[in-house]
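What follows is one chain in structure tokens, specifically the form predicted on its own.
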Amino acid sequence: MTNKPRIGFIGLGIMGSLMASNLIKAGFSLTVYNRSRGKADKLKAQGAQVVETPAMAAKLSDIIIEMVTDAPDVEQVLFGDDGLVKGKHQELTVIGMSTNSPRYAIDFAKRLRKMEIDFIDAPVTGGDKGARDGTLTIMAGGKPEVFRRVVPVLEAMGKNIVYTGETGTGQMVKLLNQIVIGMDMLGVSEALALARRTDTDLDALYRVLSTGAANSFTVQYYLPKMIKNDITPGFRAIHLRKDLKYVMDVANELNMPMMGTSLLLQLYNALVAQGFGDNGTQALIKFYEKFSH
């Protein structure tokens, strides 16, 4: 491998359309795969190269990074007919940036271990201003030497790099971050709801929330996009939902409680049931609106 490793792109939503932008910007040959031709075609036009498999993809590059939904879209981009195994060659590593669960990352690492390809599962935070700005945070598992490897890649689209440990970790982590996230956008929501309802001046109220003790990301990118009833997806809801399922499919296991975790779920999956699946997960407040006149 080169000192510039040859990347590989897989899965050009709204987060990997942006964090393969900063992987051209940061130096890196890029190959691109996506399933909807036009996404691709964008990269096209910054100097990436568009194949038309992840097994093609696989052949022009040393590191694979695929960016897709759901467990069953990693299978298929890793396994299935045109997957990136079927165009492995030595010292292929692939990088697990989808959001999905421990128990799959473990599985991928050790089916493509026996194909002799290293995995990290490396998902992130930061949602799409952090893939735009290049400043998400990553968590990732694996193997430390194999960590170390590719931490030059993962600089170009984070700011914050945090080795968890073993595989499957980094996704334990994500998980752990998503009931954060969404117990700070019920939050949020049920005071803007409320805030609203009492005519509460609005400006008065995130001047205080977002220097207070109450800050967060969520106040300082979200609570505005909702003052202005901007629903426009960073990361859908759709999507959180998906991941709160996964907390809840390993909290389960364990026999664990996890009301809050219960609850939010719930919304969103009324969220979604109302047809709020592609907006933002700050839709939530939609959810409060109608039920509160």
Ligand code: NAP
Given for the second form:
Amino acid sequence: MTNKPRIGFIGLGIMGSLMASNLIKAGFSLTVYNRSRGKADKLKAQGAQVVETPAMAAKLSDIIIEMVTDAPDVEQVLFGDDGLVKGKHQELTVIGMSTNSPRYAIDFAKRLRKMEIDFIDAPVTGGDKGARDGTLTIMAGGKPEVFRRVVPVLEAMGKNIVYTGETGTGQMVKLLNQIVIGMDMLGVSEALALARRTDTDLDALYRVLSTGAANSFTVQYYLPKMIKNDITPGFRAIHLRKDLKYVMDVANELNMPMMGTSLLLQLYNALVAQGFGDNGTQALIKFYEKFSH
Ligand code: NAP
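Structure of the form predicted in complex with the named molecule, please, following the form predicted on its own?
What follows is the entire complex, opening with the chain shown before.
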């Protein structure tokens, strides 16, 4: 017998599959649902129970996590046909871990509360590396007592669990995080492009950037991939574009000038238009290759 809550997991993409795997390793009993069945089978081999709908996952879980793509996808897995609310029972808690925006988190929380379902918005940062290693930073907004209840679950997937305040604040901090992530990628891409044009020693460049004041996750994790022309996704370019759009929505409502984020959004619009949306965000280097040779 275990007194751990039963966990449901919806969305087994790059991040979700790794996070779900860490929940199993931490001893949680796990029920999983993925829209395309193949990805769920991999989790089955690790001991998860696979179900056919989000509603079935909710029926078999005390706490249910969504890690799908965008707000319309969350809407669908929560409230759509066979959505998880159809499997509601007493004391069901939903943790929204995909990245969208504060206004959606507030809306989801309100509608779920009417059905007596608690909601925490808990997006993550740390990339596929953090998801694999169980070292994600997780920013969580919602009622403090609900947050306290889900902390042990979040700790199975992350190392730094930060309570950010009321519902929606997790998503707000995540959007702020994405401004910095994007700017960092722009800086690294621009430096690498110029380094190549000036025949700079790229190993020397990496050693300097990764140990000096310019150091960052982008430098440490993505620069070596970019040097090797590896643009396979850890974090898809199309997902960063989604996040930058949400940043601009918030800023536009406040008439807040966001020169850097506006530029980044246009660059990622161009990248997606050029067919790089499902490549990693480091494909930004392609923009420089296209326009500087
Ligand atoms: P991903 O690899 O593209 O996976 C997306 C998952 O969502 C897939 O399992 C997909 O199912 C599912 N999905 C999408 N729309 C759906 C719908 N309408 N109904 C049911 N399932 C749906 O994305 P990811 O990299 O794991 O990212 C997931 C979320 O985490 C995104 O919000 C992203 O911005 C955020 N995030 C990503 C990273 C990163 O480094 N990758 C870091 C932090 C945060 P199918 O398999 O059927 O397509």
